[in-house]
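Shown here is one chain on its own, the form predicted alone, set out as structure tokens.
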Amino acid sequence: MHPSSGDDADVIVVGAGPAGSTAAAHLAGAGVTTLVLDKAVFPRAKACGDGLTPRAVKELIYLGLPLGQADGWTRNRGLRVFGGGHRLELPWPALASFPDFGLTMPREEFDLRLVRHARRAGAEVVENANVTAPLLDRANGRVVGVVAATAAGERRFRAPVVVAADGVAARLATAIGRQKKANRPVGVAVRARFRLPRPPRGDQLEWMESHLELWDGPAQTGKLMPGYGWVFPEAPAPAAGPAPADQSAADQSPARAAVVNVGVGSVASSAQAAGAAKVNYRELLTRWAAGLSPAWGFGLEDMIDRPRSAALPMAFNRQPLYARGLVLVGDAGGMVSPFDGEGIAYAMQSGRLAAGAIAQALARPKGDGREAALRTYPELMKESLGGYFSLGRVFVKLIEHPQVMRVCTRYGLPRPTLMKLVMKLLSDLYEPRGGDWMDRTIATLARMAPAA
């Protein structure tokens, strides 16, 4: 496709994180002239657990990215879950719809690979371009471009469709009046990386650890906090490109030591409930990480970057996902699961589905037919995730009290069949049609729940 006279591209994508880069790669691959603007210069650090579930791996396969260990990935078999004095290993389920393995990679390397992939597909990516406002058609209020501060000064870029992949702040959506829904869950996550002073055991690299009870101090004797913890291992591997400036030369070499991504997170049923918790999660992370030394061998002196935190906008907390020329993808549309805080998989899924709807729309003349094609995007997102996210909202109301989680883990973890069902539910890994009785149970519940 070629931009109309006066337009800089067929589509402008604001933000080059997983949602934006995925959308751009799929759009460019479909022949759509795509311009990506991001305020950062890649690679850049990002608060993230660095772990990808099979649902996210499926999106990487759609993109055609190489996923081998030689490509820098650490593959894992599933979750090693701790809670209630129990430990249980839960392999990722073997399904027709999803691969049976997860992956880890430092987020700065992961995002850099996605940006490079979008460029290879044909998208133009402009870094150090901070989008400050939308351009509106005065006649109908439609978004027809953006204003951006670039190294060359303020620029105006125009396109018939703009994709907002600008993260949790969602400045473009906010600028045109799309406010957050106050009744949606809110999450907070904080993470840090630690160098392992001794080689990890083989089985430690095979599992992503999930700690369902978060103790502020020694387990069972400290204070039980409203949240969960994780340890995601990353084996030594070559980086995809230049490492961040705050890493040492040793960290940048292929022989760098294995590291673990250690984090804590919490979820509340609303922003009001989250504010009432009043927890300093960075301090909690430091204290909790210190208690992991017997199993992993690292100490606080092995921390290789400062703790980073991020808000987790959940359950389509900003809508509509499309209207008046502006498409919301990823965190800008609140596409984080209330069940487990997973955001990357849904960000990439939203980018892929948005790209498909946009490509179909731009193949049509301006008018009702184009708008009808663009409106299929929010319909597809609600059809695939709306009911599931609504179930997640109910789940959050139940487990935002740590005492409830403690009872669930104490009596649930010793029951492997129950935990297999719970894992499928929490990780959104079930067959939407067919499958075993667990898949059919979850699929029925998701269909029955209102897709609000």
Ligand SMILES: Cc1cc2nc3c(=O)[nH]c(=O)nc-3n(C[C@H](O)[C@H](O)[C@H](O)COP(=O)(O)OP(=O)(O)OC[C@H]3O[C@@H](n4cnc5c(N)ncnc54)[C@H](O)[C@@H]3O)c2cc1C
Contents of the next structure:
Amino acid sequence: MHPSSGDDADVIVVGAGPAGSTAAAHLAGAGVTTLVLDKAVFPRAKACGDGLTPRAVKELIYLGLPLGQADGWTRNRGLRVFGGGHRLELPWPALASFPDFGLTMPREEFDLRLVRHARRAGAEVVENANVTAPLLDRANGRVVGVVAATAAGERRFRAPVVVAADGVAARLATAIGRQKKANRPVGVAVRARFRLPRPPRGDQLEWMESHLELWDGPAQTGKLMPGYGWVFPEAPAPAAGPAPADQSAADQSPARAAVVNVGVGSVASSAQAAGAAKVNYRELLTRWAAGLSPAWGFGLEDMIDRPRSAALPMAFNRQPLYARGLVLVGDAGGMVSPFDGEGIAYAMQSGRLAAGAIAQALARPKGDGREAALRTYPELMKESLGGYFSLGRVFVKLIEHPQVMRVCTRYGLPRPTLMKLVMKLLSDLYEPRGGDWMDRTIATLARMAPAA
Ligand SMILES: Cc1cc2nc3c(=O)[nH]c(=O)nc-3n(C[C@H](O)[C@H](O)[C@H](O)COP(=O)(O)OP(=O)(O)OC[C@H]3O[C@@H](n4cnc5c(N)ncnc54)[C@H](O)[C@@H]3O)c2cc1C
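Could you switch over to the form predicted in complex with the named molecule, since the one displayed so far is the form predicted alone?
Below is the entire complex, every chain and molecule, led by the chain shown above.
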């Protein structure tokens, strides 16, 4: 497509995280002239657990990225859950709709790959371009472009559709009055990275560890702290150069997974409840990480990347996802799951669905038909995730109380069938149609819950 006269592109995407880069790659792949602006220069640091569930892997497959271990990914086969004095392995479910493996990769490298992929697909990406305001059509208040501070000074960019993929701060959406909904859950998470000074034990590298209780001191007898924790093993990116002759041996080498991403998080059912919980998360992380030493062998002196934290905007906390020329994707539209704090899969899914709706819209002349095509994006998002996120809001209200969580872990974890169901629900990995009785139960609940 060629932008109309006066426009710099068919679409401007603000932010090149997973949401923005995915949207840009799909848009450019559909022949849409796409301009991406990001304030950072890639690779850039990002607070994240670096964990990708099969839902996110599915989005990477849609993009066509190579996913081999030789490409720098660390593969895992499920969650190893700790809580109530129990330990349980829950492999990712075998489903028709999703792959059966998860991945990890440091976000610096992951996001760089996505940006490069968008560029290769044909999108123009301008780094070091800090978008400071929307450009509005005075006649109708429609967003028709953005103002950005670039290396070459302040610049104005115009396009008939603008995608806000600028993350949790959501500066663009806020600037046109799309405020956060106070009744949505809000999470906070902090992570650090540790070098493993000794080879990991057994199959430790094959699982994403999830701790449902945080103990300050010995488990079960120390002090129970608020929140949940994780340990996600990940490999540093492979050294450049020819692959070794015996690739499978190289893939299994413990040296490749010499790093773990360790983090803690907590979630509150509303902005008000979040404000009431006065917790120093960085301190919580260091205290909890110190207790992992017997299992993993690292100490605080092995920290190689300082703690970084950020908020987790959940359950569509900013709406509408489309109106007046501005589309919201990823954290900018508050799409982190209230169940497990996962945001990358939803950021990528929203980028893909938004790109589809925009490509259809731009194939039509300006006017009602184009607007109707753009409005299919929020409808699709609500249809696929609205009910599920509503269930998540109820879930957060329950587990907000550590005592409820404690009873659930103590009596729930020893019941493998129940835990299989819980794993499918919490990780949003069930067949939307058909499947076994667990899939059908979750799908029915998600369909019955009102999408809000
Ligand atoms: C500690 C922590 C751990 C987490 N762990 C996981 C996990 O293991 N798995 C998971 O799935 N999710 C995790 N999440 C959530 C996940 O990180 C986010 O949901 C995800 O990054 C959202 O992607 P995004 O593209 O919407 O936003 P971002 O990744 O935040 O990208 C936004 C981009 O916009 C750019 N930008 C911002 N403002 C401007 C501006 N004004 N002008 C130009 N560019 C701008 C930024 O530079 C950035 O590149 C975690 C979050 C935290 C805080």
